[in-house]
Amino acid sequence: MYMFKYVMKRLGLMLFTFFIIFTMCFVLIKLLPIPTNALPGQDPEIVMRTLEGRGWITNIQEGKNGVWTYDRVPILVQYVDYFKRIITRGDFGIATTYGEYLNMNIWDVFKSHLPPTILINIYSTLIGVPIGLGLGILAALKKNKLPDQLINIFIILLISVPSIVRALILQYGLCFKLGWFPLTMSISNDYFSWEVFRSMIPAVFALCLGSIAGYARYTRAELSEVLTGEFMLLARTKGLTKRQSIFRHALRNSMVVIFPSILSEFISVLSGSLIIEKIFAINGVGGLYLNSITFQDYDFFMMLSGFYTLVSLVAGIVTDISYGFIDPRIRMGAK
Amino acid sequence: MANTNQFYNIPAEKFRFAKERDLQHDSKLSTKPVSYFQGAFRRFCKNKGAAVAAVIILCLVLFSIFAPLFTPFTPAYYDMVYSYVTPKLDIFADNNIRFWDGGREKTGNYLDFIKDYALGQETGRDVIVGGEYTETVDAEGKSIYHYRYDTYYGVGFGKYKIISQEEYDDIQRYQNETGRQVLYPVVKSTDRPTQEKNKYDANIYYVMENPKASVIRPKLDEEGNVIPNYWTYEAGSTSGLIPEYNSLRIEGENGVEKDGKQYFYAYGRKVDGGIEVRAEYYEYYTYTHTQVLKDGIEEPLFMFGTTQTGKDVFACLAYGARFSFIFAIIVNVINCVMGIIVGSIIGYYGGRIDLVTCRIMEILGAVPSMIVITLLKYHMGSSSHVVVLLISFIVTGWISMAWSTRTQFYRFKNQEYVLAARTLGARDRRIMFKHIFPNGIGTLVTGMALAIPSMIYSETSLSYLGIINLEAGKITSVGTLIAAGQQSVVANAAYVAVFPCLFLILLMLSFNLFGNGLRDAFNPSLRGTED
């Protein structure tokens, strides 16, 4: 019961936070000048009527010299309207200035960009987590011996080399000098074909190196602390082999802290890394976000900002709550 | 009954004055007291990694302070002719060391080779470094040449340049004074290649096999040399098209004897708007910067090479690093002051003000930084991106500092000595900043040290992503340079990315080690463990 109450409380707080951020973002966006300038080849009236249809402006009149006058719809009205459309029709708006996707449904465009981002992040998580855990366990078991020192140097190097540089080095070495992979990701939609997979490898590699280093460091610290615990001595004294004591007692206890972060990593596969996506020209959500910022496409920006905020909030809350589920000693919200 | 040990009546004469040596003193402490910061400093110096990191950081800071002062180039400088010129240091170039000498390995076919070779022949420059090349024959029987190509001299003449009469005269004056040849004889317009793309190529000074071809192939004499195709005029006769020239002439030209008459080479051609000349770009560059612009640049020498747009990588890196450091320090100081003030107030007083501020901080902290920056950028459309970045880093940056200050205050505020201070009548402000705050300094300093690299990194990645464009005047960002470097990878000019990447790696590595060292040093429980 404690648990349920706690989870509910956290969820409520999360939703509250999300709505405050979303509302602030919405209001600040709506305070900006409305992009009423027609793109080359566009009829200004159509632009105006589209904006009216989106519920941004009202009372359109054509003045002299093709100057259009209009009134802004009050922000509160727009806000209610915006949510009504999302809830009743799943309609997040259409692209108004993002040239490539002009007048297309934002949600559809977004959906079409999700697969590359998710795939690359899932591959990287699937590769990075086991290797990271393995290296961390090895380092902790051989603490202060040669393997540990080597792994430590490896970790320090990987953590200190920023992801931009890491990705550039990989791109230069693997793709340009050795020519094993194409320089950028293939734009084909057939995500499970060998050709696309091959073009994803450098990006996956660049992403997973970071998480390998992170997990190795984390696991090493946790496990070596657990290994010094007195219950480990007890386990050995009552006759367990070293192997048994490590796998049944030490690892399980160290996982209490590590497992939640793995869970949250699986949730954040949705958001991905803007930098990696830019370097390897991945046709994912990150590129969409960057372009919507450059084009000042407000509806696009609203939707994607909401998405990123939600993903990071959910990842955070899942980490917190999973502590309680994994470790019975932790009773969340208990007084 | 009488106990001899009991002295009820001690005769007065038995008393004597105590002398100095009879007094029992505690022996004086023979060691000096070690204050908290002295101890921290001592522990820090013992940590070799952290000490080395501190030295590297110092070097980077010195680089960012002094490099912009000593290089004549600025981030605003660019020269499209010298695009993708490779790094060059005089020490290496003068001693014929084939590394960092402004050259690059080039593999090309016969036409590439003969063009570079002819250029070297005319100007006497080492376009082909050391004049050495290897020739191999491929499967189709074509010759493949491999040689080290000097990117500075290889630019040659570029295109025909139209200059004013004054400049033409001034160059002649400069040539006479310094003995450096800028102008070379021109080719008569009717003798030039006819196709549009070759027409203005000033590097073609020789007789061609077919001037109409799209790829120009020079005609060779019996010895295998190219035949110059300069425009000549008869000595004494004046042509309306050829401007007067009284300066250095190229080697071997003492008038050309032909049919018993003496001819001279033409060093210019009068056209609309000035005089068309063939100026060797290396010398012309030197002339322009020393005589006309007088901007302190003496000759083309780019220590770290140039980008595609001809920007000097060294200057961009130096100014970018300087901006990064100054920016990170300013933002950090503001964040710290704000964070410490807010954190100590809510940590010390607790209660409702703590609750409300914590919720606000939680919500603000959950806003992705990208949203803050973008919204600020939209709203502050016309103002500089530096201001946008500054504000957006401050809006969310103080929160982590406030959290850690608050934690420190919660840890110490209920300790006995604080109670004692309060009992003695100390005011809140005194308790906060004299009694509690100094205890938390170690953690806060470590936090500050680790915030600097992460700030520099986010500034770098934001300008890499193109969300923020800091390039204006003398300001640039390392991220912009890295973005230029990424494009250069494909052009086989990876050195553009090498130096900024190296800077970032060194910065992150040393700040990480430095921060870890600080954390250990400020932990008094580690005192004496390493002795």
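Positions refer to the first chain, counted from 1. These numbers were taken from a predicted model, which means no experiment stands behind them. The term rigid core refers to the maximal set of C-alpha atoms that superpose within 1.5 Å between the two forms. First, how it differs from the form predicted alone.
- With the core held fixed between the two forms, residue 55 has its Cα displaced by at least 2 Å.
- After superposing the rigid core, the Cα of residue 177 is displaced by less than 2 Å between the two forms.
- Here residue 142 does not count as shifted, since its C-alpha moves by less than 2 Å between the two forms after the core is aligned.
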Contents of the next structure:
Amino acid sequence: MYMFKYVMKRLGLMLFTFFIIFTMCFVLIKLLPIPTNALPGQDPEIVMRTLEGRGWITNIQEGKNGVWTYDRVPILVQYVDYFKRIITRGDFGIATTYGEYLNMNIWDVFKSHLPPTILINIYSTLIGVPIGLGLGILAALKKNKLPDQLINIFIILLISVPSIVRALILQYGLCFKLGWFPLTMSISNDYFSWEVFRSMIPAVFALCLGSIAGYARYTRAELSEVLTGEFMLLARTKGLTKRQSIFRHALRNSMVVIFPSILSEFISVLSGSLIIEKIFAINGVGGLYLNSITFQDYDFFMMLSGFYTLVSLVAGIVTDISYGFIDPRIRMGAK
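Alternate state requested, the form predicted alone (shown: the form predicted together with the partner chain):
Left out here are the partners and the other molecules; the chain alone remains.
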């Protein structure tokens, strides 16, 4: 019962936080100038009528010298209409200035770009988790010895170097100098073919290196603390070998902290792959987000901002809730 109340409370707070952030983004976006410039070969009247149809402007008039005038629709009216379209029709808008996807449904474009983003994050997690946990366990078991010192140096280097620098080094070394992988991701939509998977590997490595450092650091710190606990001494005195006490007790107790961090890392890494996708030309959500800012396509920007905000909030709530399921002794929400 305590867990149910806690989950409901956290979900309510998450939705409230999402609503506040989304509202702030909407208001700030609507305070910017409205992009009314027609693209080459595009009729200016079509641009104006499209914006009028989306509820942005009204009272459109064409001046004598070809200058169009209009009145802005009040922000509150736009806000209500925007949410009404989303709730009643699932309409997140159409691309108005994003040249490549002009007049296309934003939700359809988003769905078509989501698989590459999810796949590179799944692959990076599958690679990063076992390597990070293995290095952390080895460092904890060999604490203050040569393996621990070497692993700590490796972790510090990975944490200190920004992800964009790691990505560029991997791209230069593995793709350009050695030629093992293509410089950019394949444009094929067959995401489970060997060609596409091979083209994803540099981006996956660039993403998982940071995760490896985080997993190794958390595992070393938590396992080192658990190994010094009194219950470990009791386990040894009861006749368990060192290996048995480590695997049966130490690792199980340290996973209470480590496993939630794995869940949150997998979810939150979605919001951290923007630059990686841009560097390796991955046709994912990150490129859409950055280009929506470049093209000043406000409906695109709002939808993708909502997506990344929701991803960050879900990462936090999944981490908190998972503690209660991993260790029944933890009663989330109990006084």
